[in-house]
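Shown here is one chain on its own, the form predicted alone, set out as structure tokens.
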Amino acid sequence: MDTGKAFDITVIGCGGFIGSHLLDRLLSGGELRLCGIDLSSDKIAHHLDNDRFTFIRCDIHDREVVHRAIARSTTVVLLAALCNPSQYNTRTLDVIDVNCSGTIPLVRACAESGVRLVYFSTCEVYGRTTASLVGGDYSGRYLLREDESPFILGPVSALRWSYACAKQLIERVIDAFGREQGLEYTVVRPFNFIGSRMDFLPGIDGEGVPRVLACFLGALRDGTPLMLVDGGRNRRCFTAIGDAIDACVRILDRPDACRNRIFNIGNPANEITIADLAWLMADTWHRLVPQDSRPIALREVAGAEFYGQGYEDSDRRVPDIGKAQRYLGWQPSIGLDDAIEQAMAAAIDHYGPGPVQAKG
């Protein structure tokens, strides 16, 4: 690819979970010239000496630096976000800033520079299902479609929806730039990507409350109960990061097919309740750490107690992936058991099994 630009692709948020895996794939071969922007390089340290990769350490608010990199790029992949549920009702202003108001100048810069934008939104934009509003019958009212399903959020007092609302609005901003100023864009709505390097463990490499897999993994390492928020009744579809990156690369390789389209990227076959996920992870833990004889317990906790006042959650998120199948030729192939085992094995390799109690 030779467009006369300094960088074929600039990845803003390259040092995070998805960004680090995307760099792994894009730098594994070929001749692409990449620029990466982030505050941290811990997860991408193995790429810093690559001649085809330029790393810029800054955040999205350093507009002069970031806009200069955008102008020198053919495509921008925008991953920068605050996307931890524990922050939605405790750092609400930061969540709105990073995920919306602070992102708008980057979208404008892409439009002004004629740069293609691949933006990573979230499946949380859908909010709750219509079925959750009228009772327990989900027949025909739970599958989420990019161009049809309504966005259903709670009231302002339910602070948890600050993230989803910010992401909804930035999607509309991107669409408006596409219609009114010719921005070429693709929006990705990830459905619970999981894999190595995805989160932190409190007290080891971060503080606060991480997402559910890290919460459960930390409890398994420490021998403490796995906390089921509101009974663990809500359902999620977990998507292996390998499958997700396959879709991302196809989006980058197909600009014409993906122009001004929104894609659900997820694995509808991998749906599970959070309570059943806890037991699946417990069984997987015993298989991966057979020397641990400590009993595993689950404990129910109210969402307001676990995350703070203003917490509310979506009941079910199942993606319709027909558009990704049609335009990308993409189909996820990694089942739930394998995806969970891969993510847990990578975490155990990185953090160790914790203070296990040996059998016998």
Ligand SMILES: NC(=O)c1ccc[n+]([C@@H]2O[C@H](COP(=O)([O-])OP(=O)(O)OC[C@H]3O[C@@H](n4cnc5c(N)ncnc54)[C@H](O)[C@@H]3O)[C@@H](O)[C@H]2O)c1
Given for the second form:
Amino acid sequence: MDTGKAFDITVIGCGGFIGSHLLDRLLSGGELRLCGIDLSSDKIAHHLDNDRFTFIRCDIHDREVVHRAIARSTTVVLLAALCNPSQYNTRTLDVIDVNCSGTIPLVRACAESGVRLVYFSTCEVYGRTTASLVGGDYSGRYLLREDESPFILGPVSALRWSYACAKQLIERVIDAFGREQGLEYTVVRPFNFIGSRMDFLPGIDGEGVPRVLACFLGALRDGTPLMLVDGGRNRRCFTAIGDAIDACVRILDRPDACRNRIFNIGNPANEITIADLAWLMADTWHRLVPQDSRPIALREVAGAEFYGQGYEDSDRRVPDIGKAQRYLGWQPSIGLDDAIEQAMAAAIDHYGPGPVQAKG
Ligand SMILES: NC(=O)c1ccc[n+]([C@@H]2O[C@H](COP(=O)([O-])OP(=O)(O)OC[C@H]3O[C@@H](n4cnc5c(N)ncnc54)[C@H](O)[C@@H]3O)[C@@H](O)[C@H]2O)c1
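Here we have the form predicted alone; I need the corresponding form predicted together with the named molecule.
Below: every chain and molecule of the assembly, starting with the one above.
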């Protein structure tokens, strides 16, 4: 169908982990014409020569350029964010800006141009579970539901919640544009997607503290202890990027079913404590790098020591995916062991196994 628009989809933040996988899928066949906006193209270099893809290297704050691209699109997928936990309490103003205040003009531009918006929020909006407030009895009180669960964050002094709070507010802004100005939107709340091209390894292709998988992988390569923040007792549901992208494509393909709805996208069957994740990754490392004979150690560290003052964390995040099953016909199928192995194998392929000591 000719929409008269130059682009079927513009992906803002296309150069990141999720964006690069979304481009892989959307450009792998079919006829979609895509535009991508990001500060970086390192992870999408393999698409830059594609005739169906136009890359614009710019900041989301460059309103003239970004708004022109939005107006020329049928749908905008908005992924640009600062979304690394180590930034929430160290670059709080930037985190609030990129995830909320700097994003509001983009949302308004979508509303004014009649462009559909698919916005990537986060499962962090839920904060802590209600169970964590009443003594840790999780029975029946941990499943997170898009339209029912409360958002439970810490005080302002717990800077870590700046990201979750910014994402909460932008969700409310998007919903208000939907109600008052007719914006057609879908909000995605990802639950810990993992796979190739996620994150960075400090000193190799980034600086600072990456997310937990990259932290553990870096330690396994370097032969240093895997650091368990606050004992590694918190739990997460890790979701393979392949399953996640399936859900995204279904959302893009079903504008009517997804109109002004919010979806948890995560794999509730893949829940694990961070301490058990460390052991799982250690076992997987030995399988993938059998020549490495160094012993693997785990060490506990306080959150404030590891991430700095103002750090707090969600205890548990298990998505209810009933809505995604119902409206998208989506069911994640990649189990935790496979998802971890795929992500680690891709990272080892990309970075090499590091300075391993040969056996014998
Ligand atoms: N990966 C996950 O498991 C996960 C979990 C929860 C939420 N999310 C959300 O999904 C979205 C994408 O996540 P991701 O893992 O791909 O993150 P990512 O950090 O890999 O990608 C974000 C991209 O945004 C770009 N960007 C940041 N600031 C920008 C700016 N000012 N102008 C232009 N581009 C800018 C970055 O260069 C980067 O390429 C984010 O909104 C994030 O909050 C992801």
